[in-house]
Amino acid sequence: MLKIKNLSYGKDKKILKNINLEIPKNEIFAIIGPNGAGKSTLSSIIMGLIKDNVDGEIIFENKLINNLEIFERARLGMTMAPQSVAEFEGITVSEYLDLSKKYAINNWFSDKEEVLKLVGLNPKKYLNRFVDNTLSGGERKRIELASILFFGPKFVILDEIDSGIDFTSIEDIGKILHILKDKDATILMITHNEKLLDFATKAALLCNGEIIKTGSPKEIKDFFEKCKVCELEDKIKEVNNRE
């Protein structure tokens, strides 16, 4: 489905070094690694939001589409659920899901409320409600994931999906990936989080630019905790050098 090759980024500093990854059709692929590893800046490259200084190749569906605006991607079947979700003044949830669904590219579902209760949201409570700071950055992730459904992906890029939702929806979110998974979607969550590996069927760790690992995510798991020891560790180090 998704081929990246020999993948960098940067220009005096690299911050993707000769990134290499194949997702297969209808996986949930995730991407973990610490905060500043360059996964965000891995997933906005794949979706076209940064283009320039980007070596290598990335092939969707047999594909190169390096060049490709976002728009164009979209149309091929891609869409993203940024960390950062944006609010749209002057549009209801109502509204932003019919928006979602003039441009889906498979009609997974009909029915708005039936979508809203999918990702936890009393629909008559939201529906009216608009895309705005008025939302808290958990209701404006769940109402994102609902679009996602509405517009019906090949596949779609999952950035940080947990950032501002409660640690009790984590298996909300669980359900929202194998909903996607049943219908044919594939998935790439990009995470910081090791218990969102538990829905996974494979995973890589990204360390300072560079993929370390890929395998199974109980594999990538146990690699994971052992990295956090060992920056821990360093930590340690540097304060002892200081001393």
Second form
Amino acid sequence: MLKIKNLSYGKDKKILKNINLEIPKNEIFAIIGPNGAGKSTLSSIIMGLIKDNVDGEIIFENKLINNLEIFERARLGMTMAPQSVAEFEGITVSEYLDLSKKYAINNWFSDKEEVLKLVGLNPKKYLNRFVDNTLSGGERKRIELASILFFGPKFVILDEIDSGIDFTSIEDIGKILHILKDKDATILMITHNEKLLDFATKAALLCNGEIIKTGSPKEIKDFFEKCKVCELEDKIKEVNNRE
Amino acid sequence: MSNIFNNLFSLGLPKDILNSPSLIVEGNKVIKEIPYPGILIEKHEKLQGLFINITVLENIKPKKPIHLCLSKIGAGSQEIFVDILVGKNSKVKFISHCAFKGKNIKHITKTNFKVKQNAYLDIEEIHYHDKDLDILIDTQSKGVVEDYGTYKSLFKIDKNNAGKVNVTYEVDVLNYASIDIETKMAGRDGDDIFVKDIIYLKGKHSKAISKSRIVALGKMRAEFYGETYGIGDYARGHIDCSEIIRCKDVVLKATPVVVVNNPTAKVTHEAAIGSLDKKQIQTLMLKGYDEDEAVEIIVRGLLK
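I have the form predicted on its own already, so could you send the form predicted in complex with the partner chain?
And the full complex, kicking off with our chain again.
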């Protein structure tokens, strides 16, 4: 479904280096890595939020999409729940969910109340609230997930889905992932939380802008432990080189 | 007559004004009135303009809004002088539909209001401007909100050119009374907008919010000036002005002034002028909207 070939990003200093990935249809593909590894940069590049200083190829359903705008990629069926979600003055939750309908790819749901319940929000309390700074970051993120369920994408990037979210258990996130998978969507999950790898079908480890390893979630989880000391090792190398 | 109504409805006015309690004025003439029990309306057409006295008797609480429609089709001036008295324990909402079509129009309104004890007055002034309208708007509201009273006001122009606009509010807020003044405008090429809110929080525990949203969609000038005085014990006030720029050669200015001379009073302010948040635009583009569509959605929300 999505292929990334020899992707690099950066002008002088390369933030991403020669990334190669292939995400088959209906996979829950996790990219894990420490803070600053380049995970969110990679998701921004895939969705077209960053286009300058990008080398390599991004291919979605056999189509090269490097030159497409964000909305053009969305109309092909790609979308993203960003790590940090925007607030909108004067737009209610109900209206915000309706906004996902105009260019929806699949009509998975028609009942807003049902979708809000799926993401753990009481529709009676939330449908008429504004999507502005009166909502907590966690509430806002749940509403973004609800809006993605309404959009019905073929491919969705969930960037740090659990950050700022007050899910009572990790299983709540698993529930959303499984709904998406059951609806035949392909999911790219960007995270630094190893626990989320339990829901993935395949995973890759991104460290210092490079894909270090791709494999089963279990393999990657074990390997990630080692990568946590990447930075420390780099510093040791630096000192050794100086000497 | 039907020609005037056809013009008004073509500008977007809701048709139910013909069936609801209302006062419809074209130029300086009253052309239709549907009364509501307990709300007395006196009209005097004079040389200087139309004088309207509205008295809401005590304990009157209409469930639906009362419509005031002020229109001017063609060139010329409309000058309206309004006195509103809302009696004790009454609760009333007026929606003032202001519809204009033509060139060289002047719309001047001077409103004096008094909200008596424990009463509630809500006035929405929504403008309907024709595409090629050339207008000067000068609207001034001055009033007192007595103890435990509430005053809410919204002034809105969001479609087509706003024109040369001067909007002024000056309100005294007495004990435990509260007011909420909101101005929302979109300006386009050639528009010149000035909004001034002056609020005196004279009473103890009096409260006020003065909020302004101006979006510059073309080459224009706009200024918001808000002054709130914290005078009464435990008075609380807030000025919130935000102006958005969408193109070059725009002059936007926002000046919130807070004056507090009582140690228990508190007045805060926030002012921002800038472009739209890129994150908002991108979030909507991720749902398939192109940039222009995304901007329109965001601006519509801001001005709602």
